[in-house]
Amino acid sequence: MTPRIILFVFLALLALGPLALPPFYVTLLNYIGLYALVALGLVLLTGVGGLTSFGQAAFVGVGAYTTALLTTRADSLPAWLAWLGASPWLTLLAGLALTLVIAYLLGAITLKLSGHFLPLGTIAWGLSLYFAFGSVEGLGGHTGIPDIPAISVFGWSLNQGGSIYYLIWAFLLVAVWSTQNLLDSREGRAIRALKGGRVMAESMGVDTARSRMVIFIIAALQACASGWLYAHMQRFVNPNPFGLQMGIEYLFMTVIGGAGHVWGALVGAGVFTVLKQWLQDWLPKLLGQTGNFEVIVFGFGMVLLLHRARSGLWPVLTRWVRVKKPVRRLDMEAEPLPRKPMPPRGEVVLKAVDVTRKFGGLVANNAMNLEIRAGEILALIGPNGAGKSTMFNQISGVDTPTSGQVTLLGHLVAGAGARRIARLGLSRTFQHVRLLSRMSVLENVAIGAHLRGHRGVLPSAWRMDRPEEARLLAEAARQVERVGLGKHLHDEAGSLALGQQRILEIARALASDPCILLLDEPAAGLRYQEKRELAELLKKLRAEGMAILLVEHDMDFVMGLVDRVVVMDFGEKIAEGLPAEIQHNPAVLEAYLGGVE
């Protein structure tokens, strides 16, 4: 069964809902749609972006109270604001604008937090907004605001559950469609890269702070739209539905359905809402009228779910239904992406002068000097703990030197940040492989081409980025073929062997069109034939004029490949020269073997 057929059946059943179901169940479906709209934002924010928020109910309240205040109390508002109350559609725009401002301000503060401080921060502002709804004069207190007018569409008043039903689900389906489009784009890969590690993402040119803010604002806007619909469905608002408990329930819905899956938001909202209603109906008959027994059952149910299906119910359903996953079509005839000219062969591409990095009393790099030229392979070797990877981090912008200078193509880049350095033409791999294991080989490599595209969030969400996306994916496919992983193009990156994953990282680095490539232990985990193929690839890149700096422990691989060698020990350079010279250098032999006879 294909996803298209399943979607068609689902939409048909959805359209027939108000015609075939009693009003009670139509109302239940309305609530499922409203809740799913909020949970969808949490899929993007928490499941995909890795940012846990307990405060989404507060944004629902912003949308609800904005329309309630503007439509019922326009007479008491200033003239410049009162005109917005003429139509609920104007209040939707006002609510979205207000939410955008509030979310940006809260995000600017909250998203700087990490670890457990981030969810605690969302609890703090969620509680603050909740109490503001009940305490601010003019918002009706805990009594609320009644007599909210119904929404009208082309003169048709949506004043009944069956009539507003279609509007609620239209909002939800448009949100699902646009969210899927966004995730299936250059911007979406940047968002998904957040969970794989900000260091890797920044090194590929992703502005991680911007991506975090983008998903925070999108989740807030979707919650606001849900609140607007809720207010006009209920025709009344008070603070109760916008408190911390509801924020926790939204997060429960997301986890139940599958936090990393767009359609999981709908499944989670449906299961949670229906089960909660059934439990509220049945448990009092079994256990008495006192006590919130459904909360107890939900608590144990969540623990069981986290043990048995940590990815949520959506992946379980897809296994049962055996949905055929569509294979992405590639347009290899798409116009190639523009390439930067390589520096002239022999020109110094990168130069480090007296680079020192101290961590407290530990000196990881001490007055390190090296330079690498276009069309050259330079090896940086040394015993474990010599400071090689730390030096890589100083050069690539992952870390900032305590003192010293790093120059890339004539630009001083020490402390400039990995993203700016990547834009200048430096790309790298990592000592410990950093891939997005659930994404395909193709998509992982396409992250490397992030800086070679420019289409933003809105074009991506509305599929106006397709020509650029075709070019980016075609470039990624070419790099995958280039490193010999063509037959794994659509496989999950996590299914590859470690050696293949290291090769995949090189393909991702090449997709950025670099002029200098930093490879951290690229041959680790490779078999003999794979090492030979890697060596041939690096020789070909050198012939094209690329500068390559590599850290490697396999001396046979290094000595038969590189042009020059720099040796480090205890954070300092102890030798530099041709491979043949280094192999007989007494200082090098002592560092590796503990001395020479």
Ligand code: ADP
Second form
Amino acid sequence: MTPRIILFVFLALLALGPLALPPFYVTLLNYIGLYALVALGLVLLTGVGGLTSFGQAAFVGVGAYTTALLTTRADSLPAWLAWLGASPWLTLLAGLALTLVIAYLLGAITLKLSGHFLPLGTIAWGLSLYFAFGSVEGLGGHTGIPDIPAISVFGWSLNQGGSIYYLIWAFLLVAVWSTQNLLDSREGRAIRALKGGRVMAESMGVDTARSRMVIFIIAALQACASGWLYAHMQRFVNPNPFGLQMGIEYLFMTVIGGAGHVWGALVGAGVFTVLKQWLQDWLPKLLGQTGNFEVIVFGFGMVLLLHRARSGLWPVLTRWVRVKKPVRRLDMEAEPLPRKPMPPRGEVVLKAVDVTRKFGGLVANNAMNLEIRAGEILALIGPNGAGKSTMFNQISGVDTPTSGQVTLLGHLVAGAGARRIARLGLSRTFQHVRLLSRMSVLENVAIGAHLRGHRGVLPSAWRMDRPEEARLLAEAARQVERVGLGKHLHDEAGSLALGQQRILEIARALASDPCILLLDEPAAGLRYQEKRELAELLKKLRAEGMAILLVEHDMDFVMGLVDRVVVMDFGEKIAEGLPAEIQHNPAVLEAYLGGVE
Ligand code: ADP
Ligand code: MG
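The structure above corresponds to the form predicted alone; please give the structure of the form predicted in complex with the ligand next.
Following is the full complex, with the preceding chain placed first.
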């Protein structure tokens, strides 16, 4: 079945819902819609971005309380605020604005935390906000705020479950649509790259701190909108639905549905809500007594699900229904992206002067000097632990030298950070491949072109980025073709052999339009024929004026290819020269033989 038909059937059923179903089920569907809106934010934040938040219910509360307060207590508010109470639509804007500010401040404090500190941080502020709802005078304490007016749309009052139903689901569908658009864009790739690790994303020019903040704020705004709808559906709020337990349940829904999938939010919210309702109805009848048995059964169910279907129900469903994945349409006629001018052949592109890097007492790089020119391939070789990768990190901005300086195209860059260095025209691959294995080859390579696009979050969410997106994808496709992976364009990156994944990283680096390439062991894992093809590619790049620095263990590969060799041992440069000279250098032979035992 094609996704289009499934979507059509789903929308038709949705539209008929309130006409055909008894009110009880309509209310249930209302709740599912409200929950799914929050879970959708968590799909982006947790499933895609890898940031776990237990505190989303608090943002729902911010949305609900803002509108409750403004629409019912306008007379006791200062005049500059009171006018907002005139219409729920104004209070929605007020709630979103307030949420934006709160999320920004909370994000600025918590998003820097890593590992389990971030979820703990979200629990902390989730609790604070929850208790604020109950304790702040004027918010009605635990009795809450009653008499919230209904929302009206074009003079039509949505004062019944069946009418607000359409508004709730319209909000949800718009949110699903824009989230899906966002994920399918330059910004979305930057967000998805967060899971590939900060080092990789920053090396491709992605501002990871910004991407984290973006998804945090979007998730908060969606939760706020859900709270606004909730307040006007119930016409009453109190703190209960905005506590930590609900924060945990939102996370459950997201995981049940499939944390990485937009539609998973809907499935998760649906299954969670229906199952909970059903257990609440039936367990007391079966067990003949009341109690919170549904929570216990539910807990076991969750554990079982996490065992059986770690990525949630959505992937299981799509496999079961056999949804055909739509193939990306590429517009190879799209106007090519502009290119940076290449430095003239022979010009020094990168220069490292006396670069020293100490780790405590260990000197991993000691007064290292290097120089690479445009149109030259320089190999950095040396036994394991010699300090080659450390040197790479000093040059590419992943690390800061203890002392010494690095100059890239005349700019001093030591300690400038990977993003700035990428912007200047340096791109790299990694010794341990860093790809997003569930994303296609094409999309992985498009991450490399991040800095060549400019469209931000809103244009992406509303599909106003298509011309630029077509150019970025066409460029990515050209680079995939160029490195010889053309027939794998739409395959998942994780399905390629390791050697091919290394080549894929080269395509990703090339997509950034670099003038210098740093390749950490590019030939490792390649077959003979693949190595020859790689050598041909590197020669071609050299002929175009690219400067290439490569770390490589395969001496046959290096000797036939490179112009000069720098040999390191124990953090120091022990030799430098033409490949033929290096092969007979006594110090080099000693270092290598000494390393072999
Ligand atoms: P190579 O890439 O030549 O095999 P590396 O640059 O990875 O060598 O490592 C050089 C030395 O620096 C090794 O002794 C390694 O243990 C040490 N080293 C590298 N990174 C760190 C770090 N982050 N902290 C402490 N020691 C490190
Ligand atoms: Mg290394």
